[in-house]
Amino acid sequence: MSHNQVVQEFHPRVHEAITNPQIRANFRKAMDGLMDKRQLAFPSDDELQRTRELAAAIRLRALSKLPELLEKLEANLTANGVKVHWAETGDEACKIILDICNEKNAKSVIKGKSMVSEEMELNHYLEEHGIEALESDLGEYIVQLAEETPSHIIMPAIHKNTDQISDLMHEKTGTNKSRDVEYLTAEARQQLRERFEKADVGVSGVNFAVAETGTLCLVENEGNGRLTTTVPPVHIAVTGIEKVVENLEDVAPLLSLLTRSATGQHITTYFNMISSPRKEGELDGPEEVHLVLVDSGRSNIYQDDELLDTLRCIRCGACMNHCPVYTRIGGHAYGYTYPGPIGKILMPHLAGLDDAKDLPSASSLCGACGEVCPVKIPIPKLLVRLREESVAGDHNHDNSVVKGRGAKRKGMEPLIWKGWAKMHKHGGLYRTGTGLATVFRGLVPSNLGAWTNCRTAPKLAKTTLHQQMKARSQNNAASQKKDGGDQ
């Protein structure tokens, strides 16, 4: 789907999701459960706030040294035997991965969960070039069977309930219909295990890239990530440039907040630390390890001191789990790789405001996302900033880093605001304008678009405030004069 199609279908998608009781029930149940688990994972608010302050400081420190840390990461990974590649765009990253696959005559790729690879549309790219790409994460596997995209950055298939998953697996893979989650999970893993053994290349994401040691950290629960990164002879890790941290000790507080904020777990089942290919004498591990560092607009965000906070994100999904908008419409209604609050501030940079102009406005600005963010990203503040950017004028002469700035600024809008400003600068124009508005108040339509679908159109007063104050002053003077005469 092209970005233009996404823009045109945004509001119809939202309407369809809101009126779909199954979608709303699935998300309501899932989000309530995730919010409860997160709350139980942080019994002490003091400890939570201290850890958030520490994590935010770690991410800000890393971002303040980003160019330096990326160079250090590359040097240490290279010294460890990992081959590092740089990609300015998603297409360039896909080409790099394809070249590695072709060099190894690879015909099949097994993938661990990676939102950056979703952002790049890597699966489609490889399939177009004759290479099968299979998702190994259970949620991603279900979404791939359904020929859909993930609806959540942590739980890709959260929009489906057990019955829907059972029907899908029965139709696509021949499993028995069942509501037994353990049976369905075992069947999916059995199907995937055979593919691990045959895959030529494994592709994974990266949660944290440690510059100090040249270590790639991968957080997961199912073991598919470990299989993806050890069984195939070649492992390709792909990540955005912002995932780098300075020291190994920085990982512990970030990991603690990531797992508890995402799923309410104090620690995940697996935490993988990859620093090199298989060494002599080792029994497992890939013969080659590659890291593809993807920019794809992140450098532009880095240029803005305020919008830079967007890059702090550790992809926990807590902002989605607590968002009243996301909970009611789900992830697919947004139409982009990253949905929910984080998607509303990230996608305008990656796709451009000319495509994603509706996202910053798809928020009630209730502030829940900012309150739960483990690294204290001020999401509501950034949403307001992007709303301003979407209607900003003179965008050809501005140093803004946001692509598509001014995309929502309509043809008559600049003239209207110029007239508004001029009227408020000159008292005579203001009094004339407000006076005419009261005289012709009857011409104000009762239908003012979507605003009046559930509201009554405002009615102008018969007299302006100045006229009312003047009349009140005259009445008071007359009353005082009368009272004086009576005495």
Given for the second form:
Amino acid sequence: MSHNQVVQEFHPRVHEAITNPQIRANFRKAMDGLMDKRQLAFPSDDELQRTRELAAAIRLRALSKLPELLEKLEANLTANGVKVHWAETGDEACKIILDICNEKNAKSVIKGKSMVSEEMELNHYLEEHGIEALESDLGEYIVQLAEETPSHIIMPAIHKNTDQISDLMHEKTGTNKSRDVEYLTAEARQQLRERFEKADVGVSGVNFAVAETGTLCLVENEGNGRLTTTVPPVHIAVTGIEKVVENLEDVAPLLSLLTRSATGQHITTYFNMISSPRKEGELDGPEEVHLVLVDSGRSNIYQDDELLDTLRCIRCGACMNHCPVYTRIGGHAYGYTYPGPIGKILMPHLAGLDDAKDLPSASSLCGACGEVCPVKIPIPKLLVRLREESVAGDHNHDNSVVKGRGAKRKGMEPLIWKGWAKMHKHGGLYRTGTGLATVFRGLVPSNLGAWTNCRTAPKLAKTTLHQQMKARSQNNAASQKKDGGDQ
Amino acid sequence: MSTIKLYPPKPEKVYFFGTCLVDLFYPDAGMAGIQLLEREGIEVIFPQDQTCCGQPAYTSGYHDQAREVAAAQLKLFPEDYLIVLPSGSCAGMMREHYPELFAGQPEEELAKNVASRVYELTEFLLHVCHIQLEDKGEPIKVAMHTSCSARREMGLGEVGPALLNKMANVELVEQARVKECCGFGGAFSVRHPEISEAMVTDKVEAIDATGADAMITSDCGCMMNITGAAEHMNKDFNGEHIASFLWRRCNES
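I've shown you the form predicted on its own. Could you give me the structure of the form predicted together with its partner chain?
Then the entire complex follows, led off by the chain already shown.
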């Protein structure tokens, strides 16, 4: 689907990350901090659970009437003077944005944070067509300087510590080396401020698109979102079709959960509600506002009642903050725009299971992600479903909509499971097999491949519980018989 | 968890589903569980045709095979007795996933019925039996690792520690990041060995740092993983299933 997403296989990427002490330390420290902050933001579990219920219901309601709400959104935005565009693929969305830029003779684009634009690799596309795209979110700016991709959906440069950022800025922009975060931030701010003034077009994402009022909501902390959407003469918002909610009342609980789940903030520094271009008599704001609605595989997910839950996501990143796998390998090792648990359930749809085949299995199913998800996406359940899809393991899903179904069904594995099922559905066969295993327990090798790389081999018992219980009931029967005989 | 679960009164008879891991590797834990139940005056029925709950195939995506094996287990509990398992993971499979696995299948009603009768051993001992424990063992310092299934799927994060706190000579210490997964995850540990290794190594270090003499758990998957790694790393602490631990200490002379 994309130009540079999968550069190598999953396991080598994991190996590279997991053996890098700097990556391990940076992520552990950052995730520990984020987990603590979230916990402090939810002092009452009762309130948390009630709000989660409400938020999940809001998202479900919006998704249940998605086509209708999207039409309503388009109608209301159009009435407000916003131009709405529909893109079936990421490439199509890129083309729409390029066409708008070309029409305006734009040479430079300034961007607020947008994961959808990462997903469709907008910067790359624009640059290929002679338009400069500059990230204005501090984290995104750092990542762009480093010529990398975001490693987290909320904190794109979380894989770097202060020293690394200082070195990078020194090398690329000539700032002094410093551990003073305020100094570094002020420098970046100054560099960006000049660019805002020159930018021909501002591109932003959308957190919630309100259908009933035709309002685009944008959550941010740095003010770069407000500058992006107000300073350049043209503002283009780009978002996935699932971000729509029905009405303004729906926004409050979602916003409250989004910021607390993401960074532990009760409220962000900026919350932008964009409903129209500059009106007559207004002193600022863009002359034109566009919204590009991107499908890119989402309507395919929409057709399956269970997988649909994937689209509830409000992109808070709490699932990755709490994921023991993400904490160990960081965001880049996943190899896709969306890392962590949400990436594991979303990317197989966007990229296809033949491409993203290793993602659903890269989880211990510990459930930490599902536990913190503010909209109660049953992430572990969806991971299991995608594992089933990747091996085509349930004949009831043979007509499933998932791209690349059965991509991992090969080799001996299906046969092994068939044999396993045969043995385990017959108690007698199982007892014979396990009984034999205990007899030959001495023959179990001490090297069991991957398992014994870091563990000793488990030892089979001398007698199984089945055998012990059978012996016990025979003894009981014998002694009862004996007791009976004595009477 | 904010939901309140209502437990039934102590029954006269229960079914015991030992689980395949206990059966083959830790039968003593199963036997200890059975004896703890019997000590409560409960008759324990162990269906000899039981094998595995089907979870390994289920979490690997082979749902047709998981269903075949699970369907065979569904037939083992014809009477209306409750079903007790010495594992949060396998109990979670039967209680939470059987109804999903059999949705729309002929066995759907039976699966729901069986699921509704499933209890994990420690929750059963604590909440149904209201077990009294007289600790006859030497003073010991232990750390508890609750499996992720027990904690999150079954909502039993407090149960193991509550039982251990009833033991007079047991000092319960808490390791850092107590709620974090040990990295077992069944097939995950061999499909993604490096990630699993990083997780279990951290878990062993965290437990070791408490100075605990033993790690107590109610799931044998975690036990095999953590104790196997601890042994490999030459750490001092032992691992023991909570049923074995309680039974042993209440019967020491």
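Just so we're on the same page, rigid core means the largest C-alpha set that superposes within 1.5 Å between forms. Residue numbers count along the first chain shown, from 1. Bear in mind that the values here come from a model prediction, so they are computed numbers and not experimental data.
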property: Cα displacement of residue 463 between the two forms reaching 2 Å, rigid core superposed; result: yes
property: Threshold 2 Å Cα movement between the two forms at residue 57, rigid core reference; result: no
